[in-house]
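A lone chain, given as structure tokens: the form predicted alone.
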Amino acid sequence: MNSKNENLKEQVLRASGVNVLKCMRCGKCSGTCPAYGEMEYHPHQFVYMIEKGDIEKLMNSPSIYRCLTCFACVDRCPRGVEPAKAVEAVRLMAVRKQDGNRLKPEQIPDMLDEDMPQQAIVTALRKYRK
């Protein structure tokens, strides 16, 4: 693994606090995931890819935005691995990446309608504006 991949892996592990080596790839986390059918990489695959250092591939996958962060995978894991926290860490890295934001502030006015709560606008700006 090259130093860039190793650095990204260390950032994800530090940010998430997840010990990916505890995963035995039983798939129980994926079996309970309500977004399973929408994801390119399922929770147990996600954890394994982090272990291998395939962070760039994960950052470019739509799977990180499909995760509902419901923590069903965390509850189901017999080894205490927390795949949802790992997904959140990779998602945060992707959002923080230069020009990697999914939503830019200038796009928000096009999405507004009279039923949208003001808090949604503030949250969008806090989450995606860099």
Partner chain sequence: MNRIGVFVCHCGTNIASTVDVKAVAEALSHERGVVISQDYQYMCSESGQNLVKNAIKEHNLTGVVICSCSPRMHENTFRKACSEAGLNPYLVEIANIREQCSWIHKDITTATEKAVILGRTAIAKVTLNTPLTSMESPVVKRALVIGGGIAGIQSALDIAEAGFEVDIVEKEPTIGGKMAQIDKTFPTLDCAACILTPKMVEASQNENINIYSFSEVSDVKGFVGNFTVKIKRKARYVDETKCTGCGLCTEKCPMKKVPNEFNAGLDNRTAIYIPFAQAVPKIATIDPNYCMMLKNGKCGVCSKVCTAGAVDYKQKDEFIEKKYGAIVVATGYNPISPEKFDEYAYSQCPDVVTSLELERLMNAAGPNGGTLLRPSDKKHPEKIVFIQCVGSRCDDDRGKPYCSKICCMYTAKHAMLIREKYPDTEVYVFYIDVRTPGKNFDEFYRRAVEQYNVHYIKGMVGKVTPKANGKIEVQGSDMLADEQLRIDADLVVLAMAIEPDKSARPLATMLTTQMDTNDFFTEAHPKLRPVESATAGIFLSGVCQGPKDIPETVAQASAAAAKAIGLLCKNSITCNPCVAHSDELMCNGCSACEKVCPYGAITYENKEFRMPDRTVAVRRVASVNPAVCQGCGACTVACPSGAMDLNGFSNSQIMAEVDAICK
The other form holds:
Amino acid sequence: MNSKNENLKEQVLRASGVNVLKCMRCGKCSGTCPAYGEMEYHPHQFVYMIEKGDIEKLMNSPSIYRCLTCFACVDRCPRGVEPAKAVEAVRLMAVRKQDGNRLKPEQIPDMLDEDMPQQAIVTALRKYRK
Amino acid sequence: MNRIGVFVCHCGTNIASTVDVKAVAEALSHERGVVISQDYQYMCSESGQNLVKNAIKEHNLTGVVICSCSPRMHENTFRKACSEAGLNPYLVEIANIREQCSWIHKDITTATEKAVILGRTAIAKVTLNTPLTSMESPVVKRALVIGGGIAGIQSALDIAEAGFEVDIVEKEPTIGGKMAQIDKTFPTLDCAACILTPKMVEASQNENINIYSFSEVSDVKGFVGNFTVKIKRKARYVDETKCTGCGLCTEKCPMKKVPNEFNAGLDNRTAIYIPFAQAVPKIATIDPNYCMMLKNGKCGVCSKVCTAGAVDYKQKDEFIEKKYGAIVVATGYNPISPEKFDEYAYSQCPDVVTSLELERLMNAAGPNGGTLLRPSDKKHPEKIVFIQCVGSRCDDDRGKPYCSKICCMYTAKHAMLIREKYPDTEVYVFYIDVRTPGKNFDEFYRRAVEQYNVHYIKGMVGKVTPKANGKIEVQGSDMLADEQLRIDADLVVLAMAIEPDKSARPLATMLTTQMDTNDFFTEAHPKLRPVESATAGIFLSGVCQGPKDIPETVAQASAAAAKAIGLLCKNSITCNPCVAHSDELMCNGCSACEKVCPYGAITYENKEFRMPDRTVAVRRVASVNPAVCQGCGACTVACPSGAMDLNGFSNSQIMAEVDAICK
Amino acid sequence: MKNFTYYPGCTLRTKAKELDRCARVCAEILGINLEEPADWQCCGGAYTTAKDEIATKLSAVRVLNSAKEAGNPLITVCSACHNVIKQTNYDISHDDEMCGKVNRYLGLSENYSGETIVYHYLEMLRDVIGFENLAKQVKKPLKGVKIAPYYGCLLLRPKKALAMDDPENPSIMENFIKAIGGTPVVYAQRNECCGAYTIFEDKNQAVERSAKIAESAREMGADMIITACPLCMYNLKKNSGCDIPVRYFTEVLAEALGVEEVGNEQ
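Now show me the form predicted together with its partner chain, since the one above was the form predicted alone.
The next block holds the full complex; its first chain is the one shown before.
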């Protein structure tokens, strides 16, 4: 692992509080994930790739915006690994970069419909912007 | 005048690489009373022991200090050597400079300094040692086996075979345990009942074996060779001496809606019942939670139909007390409840079953007479999904941190049996790892894959959704294909983790023996004493010590029996002379020591004392039974007046040690 | 009269007014006094689990602290607010570093370190009123109505922080339904995410997930789905193709307690 990857890995581990070494590679997180079909990298791969230090691949993948943060993987993981928190830490590293915002406020009006609750908008802004 | 010899061991490089042993020997040679201080490569070797023996003779030593490994390793070795050289074995002290020094330090200077202090401490203690003589205590030539599953049965048979009396205490109405519920056994696929029931019968017919079924241990007192055990014989409301086991009462009993434990609750039994056809003893038992006569005094059918007049609604729990020389614990296990893992929908769908339930579904004596049918609609399942490691290898409070060890093999067995009997059934097994380290085990698992075409999928199921059309959607990951699978199954089988029986924890307290955090009994040494508990005279048999399959359980049961036989063969055993005694002049009769003594070794008696004014006063003072005392020292700490003292660990010796450390 | 500090949250002021109105009306009937703090801010809708930022957690801490100052437990209705506030409260009482940072930033007169007890409205019904007592106050029981409770992801997980019910086999909504006279429908997808979280990013997920949930509920014979979450409500109504009514749990509660003209607002 080069020092840049090492540094990125360190940041993800610190921000998420996740101990990837607890993973026993059972795949239950990916077995339970409701967003599996929409993701390029799946929850168990996040955990494993973070362990390997492959953070950039994850940061550049749309998978980080597809995670529903539903915490099913967190509560069902037999080892207490908390994959969703790892995904979130990677996503935050991506949106915190300069020009890393995934969603711009000016895009929102076009996406709205009259029934859409405010909750959807504030959540999206929180998830996709720094 | 003390003449002390100090012997510092290198233990190869174990000690010598971190402790400057020569410097330690040299430093200790200047301690008061030390007349010889030597180092040697392996003090426990024959030549090392000879070094000690010769020094005892040559220098007429009054005490020996060995600076070496833990006393748990070699204290006895050196005591014996000194005894052979004519020195009382209790004039030997061990300074542990390996486990407590060289192994835990890296810096030579610090470690050496600490080794010197530890050596000096032992010298301070040995100076105050007094010669002690062991006493002998007789051995009661009878064993108690707690638990009547295959482990308990095997231990009892082996002990009985050696000519000793054995009592089996079983909490259920019959012996047989979990093995009686199992259909076939891996890896040979022979029928469990066919190999178990002859052993059950053998146990009941062996004149050395006495079975207390429907009974529990309620109190244990005493010590190795001489335990006094109180056994609760639960009221079964049937006179065991009269019941012939004809079963007429169970046919006539009108209360027919009681969940049948033997069939894992998959069908019902009556309130008066015999658990299964081959039960031993074959005696009826009334379940007071369901019997209408016992609940509201209305019925009495069983009593009317019983020609032997065995039914007795007024029966009460009885207690008996017996003495034993050895106790074998064989309390077994249970699968954990799947209810906490409802992502697998066990509580929502009758067609999600545990592996033990599947055993009954497939068993000829089970609810479907041996035909595999779904519990919900009694149809043949065409697609079956097995989920392994449910609750095993878990790091959260839902499951267990350990591998339950038996599930990989029984799942392969189930899969294979189903494919054999119903070749049109598709069988999937979700696994994390397949663990098959037993004789012929991996071959067995490979046969399931290669010969029977069971689909093994590396991955775990995350969600099970029962559907209105009777299918069960199983969503899981296939990690090798990097896919999320959805299988519409007809039956889902959960390989639940196993846990020690709930009765084990209170029993451990009664036996003053140790358990680990998972409530498995702890063996005296994980490698070298695997069937003995740390408490002398208590032996461990079967899953109560850790997850095991049947062959391993039987092997361990026989090993535990061999250890128990070894004890029962002796007429008497040597007691530890390091026991407590009370200074009657200092004792104020407060009973503090009596309350803390876990062995019941302390009694109080009224004694006459001649007072300085020549009158006689009667005072209540503590008295220790040295045959019962185990030398734990609790009383010496509890005693407010300092009257209690422990041989070999006297208050003054301990203070001398503390002073030596602080010097 | 028992006092609670009441946190409505952004959506209950706008698109989910009926969720809010019914909650308030029913509280009054049940003898619960809801005090809304004057200066609450939006919770942000999603909790940032990252340990290295505090800004996104401050509004939750402020309302938790105002409840503490009022000497009240805090009550929430919206699943998202509930989730954000409970997770914040959990982390602030378990993560000393975060607690320290938050307090150094806020400079409150007294440090806040997780003292406030947080109830979801359903928990209040279960633990403060008691479902048995609630049942006694029901005037128009929903007799014969088969109601599928939809928990979604936010109400129960993560279980350590939310500590509301068994996340895999919950019973609080089922028991609530029984208390108001209805028949609960148990279906496996009741605790799965509806996918609405990513609606701007990937509408497909929201459609597929919500359809699966509605189908699972309908298959098991539900006449109606109830939820506590405005976003789930929107998604189930808009995207799932669901042909049975989806309602807020406070609406059915209000009806059962005899409140007139429930559900006319939207």
